[in-house]
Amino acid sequence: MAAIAVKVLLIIPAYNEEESILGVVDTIRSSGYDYIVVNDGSTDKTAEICQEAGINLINLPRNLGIGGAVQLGHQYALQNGYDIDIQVDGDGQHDISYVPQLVQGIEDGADLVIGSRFVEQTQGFTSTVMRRTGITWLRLCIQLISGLTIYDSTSGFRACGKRAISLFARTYPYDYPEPESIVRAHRAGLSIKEVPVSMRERQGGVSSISPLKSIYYMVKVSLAVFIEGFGSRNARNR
C-alpha cells in the first residue's frame, strides 16, 4: 500500500525583503515545495518584484506585524488542506535543506517542531551575544512558566502540524510572537520539540530590531510570556 502524501506548505512573510525574497523563492520553488508569500504592507518594491516574477502572494494593504502575516499564513494553509506549514523568513536566514528535519518531526508526533541553533552545536550563524543572551533569559522565563525548556524560543523556522496550524489559525500573538505562541501552544496541550538546524546571517536588508529595540523587545516578550502563562493558570484554577 502506497503511503499518502503529506500536503507541506512553506509560509514566507516579508516586510522590505526586496534584496533576498527572489532567492528565498526561487530556493523553495527547486526544492518543490508549495508556498505563499505575505508580503506585509512593504514600503519597498517586495510587492512588485513578487508579482512580476509570478510569485504566489497575499498583498497586505498596510503592515501588520510578523505575528499577523504568520496567522494569515496559518490560515491560508488551514482554508487549503495542508497537512503541515513551515514559517521561512523572507531575509535568506533559513536553510531550506532543513525542511525534511522539521517535517519528520511533526510526522514523528509533534505538532510544533522548532528549527533551534542551540539544541545541539551546529555550524553557521548564531546572532549577536545580546540577542543570544536574551534567548536564554527566554528560555528561563518558558521553563518557570510551563516546564517546557526551548533553547531557541525566537526562532522564526518552525513547523505546524494539523492541530497547531487550527490554532494558530484562530489565535496567534502579533508583535514578536514566536516566545508567546510557544506557551499558548503548550497551554492548548500541543506536543512541541526542537530539531537542530544552521541558519545563515540574511541575505539582504536590515533588521527590525535594534540594539535599542532589543531591550524592549526582551521587556514585551518576557511579560507577555508571563501573562500567557499565568493567565492559562488562572483559567484552569476557575
The other form holds:
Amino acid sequence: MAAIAVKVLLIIPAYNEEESILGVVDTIRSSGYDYIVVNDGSTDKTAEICQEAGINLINLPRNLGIGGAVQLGHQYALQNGYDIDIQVDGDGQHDISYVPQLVQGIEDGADLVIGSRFVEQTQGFTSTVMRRTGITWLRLCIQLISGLTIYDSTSGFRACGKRAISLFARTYPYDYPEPESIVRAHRAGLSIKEVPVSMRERQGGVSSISPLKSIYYMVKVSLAVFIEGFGSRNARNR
Amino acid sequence: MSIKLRVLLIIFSLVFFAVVARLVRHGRLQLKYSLLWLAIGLAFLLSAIFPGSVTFLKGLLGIELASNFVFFAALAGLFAVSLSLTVIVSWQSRDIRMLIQQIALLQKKLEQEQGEEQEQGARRTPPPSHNDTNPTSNN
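Previous: the form predicted on its own; requested now: the form predicted in complex with its partner chain:
And the full complex, kicking off with our chain again.
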C-alpha cells in the first residue's frame, strides 16, 4: 500500500517538562514525523524553551490536566486532517522507534492501538511492583466490564485512527484518562488492539502520580471504568 | 409548635423570599436556580401556618418527634441542593475546559495564518519602499 501516504501526527502533551521536552522533540524531528507539543499551562519554562527552539507548539492558557491536553491534540489532528495521531509522553518514556508498529496496527484495521509493555516480554522499563499490581487490577476490571483484555491499560503510548480521533476530540475523560478512554472507545464500537513496545525510565521531571495519590488514583479509575461499562450495557440495550 | 416559633418562622421565610427575589433582580442569582430556594422557603412558610401538616407528615414517616422530622426534611433538602450544585459545577468545568481548548486552537490557527502570510509576503511583495509604485500591493 504505497500509493496513499497516511498523515501521521505525534501528540506530545507537556506539563512542566522543561528538562526533557527538547530531547524528546529532537528525536521526533530527526525521525521526520509531524508533531505538535501541547503545553498544558506549564508554570516552568516549557513554553519559552519550545518557542525559542521553533517547536510546533499549541498553548493551553490554563492547566487542564493530561486528559484536556491530549483531547486538544486530537482536536488539532481533526482540524488539520490527520489520518492517525499518536500520543507520546513529553518525559521521554516512549521510544518513537515503535511508531511504525502502532501505525501498522491502525492500517490493519484497529481504531485504537495501545503500545503495551506486557503483551510480550519486551526489554526495558516495566515500572514498579506496586504499579504493576494496579495495572493487573485494572486489566481485571476492564475484562469484567467489557470482555476486552488489555494488558497495559495505563499506557499513554497509543495511536488513534480517524474514528477514534473524532470520538476523542468530542469526548475524552478528565483526570487519569488512559484506562477509561479504552472502555469509552469500546462502548462507541471502536476496535482496540495492543502491540508490544518497550519503555524507558523518564528522562526528567516527576511522575504525575505520587505514591500517596496512587490509592486515590486506583479507586477513581476503577470507578470510572465501571461507570463507563454500565453505560455500555444500557447503550447496547437501547 | 409554639406561637412564638411560628411567628419567627413566618418572618424568617418572608425575609428569605425577599433576599432571593433581590438576588434575582440584581442578576446575582439566575431565576432557574432561585426556584429551588423559593420552594424551600415555601415549605417553611406552610409548616408555620399549618403546623398540623408537620404532625401529619411525621406520622406518615413513622417519626415520633416533630423536631426530628424537621431535621430530616431539612437534611434531605440540603442534600438535593448540594447535589444539584455539584452537577452545575461539573457542567461549568466541562464548558470551561471546552472554551480553553477552543481558545488554544484558535490561537494556533491565527499563528499559522500569520506565519503563512509572512511567508507569502516575503516571496511576493517587493520591499515596502517600492509599495506605492506597485499596483498589486493596493489590495
